[in-house]
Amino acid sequence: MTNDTHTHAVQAQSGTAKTDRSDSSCPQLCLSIPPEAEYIIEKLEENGFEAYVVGGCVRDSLLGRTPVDWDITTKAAPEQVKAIFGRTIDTGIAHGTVTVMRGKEAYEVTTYRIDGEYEDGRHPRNVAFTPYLEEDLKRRDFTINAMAYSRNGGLIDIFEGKKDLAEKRIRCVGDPLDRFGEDALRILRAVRFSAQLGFDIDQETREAIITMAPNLARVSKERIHTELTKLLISPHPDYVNMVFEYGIAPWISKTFGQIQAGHARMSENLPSGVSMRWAAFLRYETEAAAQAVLKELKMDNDTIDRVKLLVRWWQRPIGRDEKAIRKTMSLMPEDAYRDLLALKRCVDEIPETPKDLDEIFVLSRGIGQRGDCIRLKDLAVTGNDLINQGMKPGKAMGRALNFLLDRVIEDPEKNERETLLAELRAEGYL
């Protein structure tokens, strides 16, 4: 801890608030707070410390949404908050957070705090406490966020954020090209809040996001994905067309950049899967591109392949009678067969007609209640019964295996044994 920071904390113990901070327009306001979350203010409070919930829980409480995590902020420093609660660990110490244990939930306690100079364009060099709510909020970033709320301090909203709520706006706290210089990943966020909310972009706050986009080269690849997929799988996964708009896709990564802007449309009626939304978003590139785009921002390897394959797919024919669709199925995952008709549903420029698609999906579906063998785990011969029969394990045992598979999906009452090993025999495989 630095002395400035040290005195800052010492100053915690005892500071007053600067102002008149709650929000008299809702004087019956009240929160639903989790018990667990109040037991932890009401034991800070009795212990001579303010305490709220903030952030994004009361952003999404203010909405009607139920919030996924309840962040707690109090004027009491880091020792003090783990010398009144027994279960505690040191989260994040150095930024002023511990997390308090009630039974198997995790409450993050966060001490008011102003952050230093940001030398990397997203992290502070340094943190100070402060005994001031008003200061710590001056620090997050958009005015939606920067809410905090109590049942004694009521709801504490000196940016207007329930306002821009209201309005269904997303604004910057402050100046718009401080917030961004100070973390530039907060550029996506607000891209990404857009989306997920439906909400508009406040214009001040839309011009700093356009000048200051270059500085997302400096981000971490897998922050920058995180944000991106969060956009994608939200109820507007077409804002994503905003990262072109305010050119910030080449600043991305490069690949990224390369992605024709007028290819970015996407239906709000695809499901969410993470690999369906990206594979909908990258379905105009080819396939090593989109591998490309998805491997410099870090993605996992299973949502590469995922996406690949439905890249592949999306505009092949799968085929409108059952020894096709056999054949469709058998190349792919069922799970991904599944995604693929999904895709096939929300998108253009398909080669089937709607009244296509839905006989493909019943015939489909035929084939999975009557367990056709598609997948040569489904076959009546496995590779032991061919050893049986003489059959060395090897290249040759996988293609006459194979063989099988086909003939199988052309006719599926031939999946029977001796009738297999009939058509080996045939064959002269064995």
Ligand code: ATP
Given for the second form:
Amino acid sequence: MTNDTHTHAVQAQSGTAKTDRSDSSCPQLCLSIPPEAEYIIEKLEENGFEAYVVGGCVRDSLLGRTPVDWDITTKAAPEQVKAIFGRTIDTGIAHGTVTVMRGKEAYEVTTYRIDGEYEDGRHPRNVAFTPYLEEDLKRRDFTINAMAYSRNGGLIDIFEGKKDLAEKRIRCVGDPLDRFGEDALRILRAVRFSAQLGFDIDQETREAIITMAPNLARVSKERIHTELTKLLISPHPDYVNMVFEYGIAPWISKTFGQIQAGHARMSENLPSGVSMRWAAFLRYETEAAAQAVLKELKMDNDTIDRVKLLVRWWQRPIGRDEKAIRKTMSLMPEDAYRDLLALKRCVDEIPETPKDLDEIFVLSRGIGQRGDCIRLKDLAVTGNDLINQGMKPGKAMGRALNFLLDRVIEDPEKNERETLLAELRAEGYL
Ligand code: ATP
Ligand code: MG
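Pass me the form predicted in complex with the named molecule as well; I've looked at the form predicted on its own already.
Every component of the complex follows; first up is the chain already shown.
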């Protein structure tokens, strides 16, 4: 098997006069690229086109992190990429991007390009292809995102991205004022990468952020939202303070600009999750204000609802005894209750002590494990039962069922058909 592979590799090389591709041919630096990405690069090279992995995957590999996806940049034009690979998808062909499918994996292969002005969405308004890798790297936002790598070419690092990685620095490629002028989203990307990596923002880049912040007003809310969410769910959600410190907040949106900077205090130990992090960030806002911020940023309704629930509840007492705990649990979905406990554990100014929270946690777990009835669907009496007893569907029936639910929340032993029907009779519902 090993021999076959080896022979195959040697044969493939002999026709194209390539250098030896074994690991010993990488004297300085060898990134470990997935075999499929390696295959795509080899194929492009065999057809006479330079190709490299580029951007985030090179950055993450150098940091010893596992890249999320592997982007490939090449001299080949989109049509040439399509001609070489069997299964491709025209992802963004106007911008030079073709997705190459390898098994279940998708790889974006983008032709070297120079960007025009950016507008809505992820892509610039117009692009021009170029035969030079250097031009493609120049258009990228930060030095740490502007490195390319291939086995044959090694690391291409024209802007000292590797040095900035080592010195933990976010620095624009080229003149920061120009770069933020071309695409103001980069302002938020700088803060977001800083939070994700725990890096500082280089002084010149930082000054340009402060100067250019008003340009963010022109960036689409969706793009802003994506960056803010990535910032908040990063290992350093507290870096969101930079948004206030650098005067970015007023330009994010009208309602965002009204958030009290001091209120956005975030701990690093917050539980993960998009709603959780947004809720922690917006917790001192009223529910209506939190909703307005998220709506303006075009957040989806499920997330908005969850954030509102957490904002509503984080400072409210949630009950210390089983009855009261069941009541609180009955008022929200199970996972929202878990989120609420987790949020309360990492913020101040709540009515419960950490010890209370420990006890509440244990009791609520017991309630779940026993399967105490806390929702209408688990009640031993259903609407149909009541119809069989001669009740008409409608508001009165709803009241009767909720009355029973309150009873069993107080005393789970009562969740038994005959007992509940007797309760209804006693109270005159039947
Ligand atoms: P992530 O891990 O968040 O995906 P990433 O670096 O891969 O990080 P992407 O947004 O996926 O970021 O973009 C891929 C690459 O494209 C970046 O590394 C960067 O080189 C370039 N890029 C993306 N957005 C911009 C932009 N607004 N301006 C300049 N270059 C950009
Ligand atoms: Mg990416």
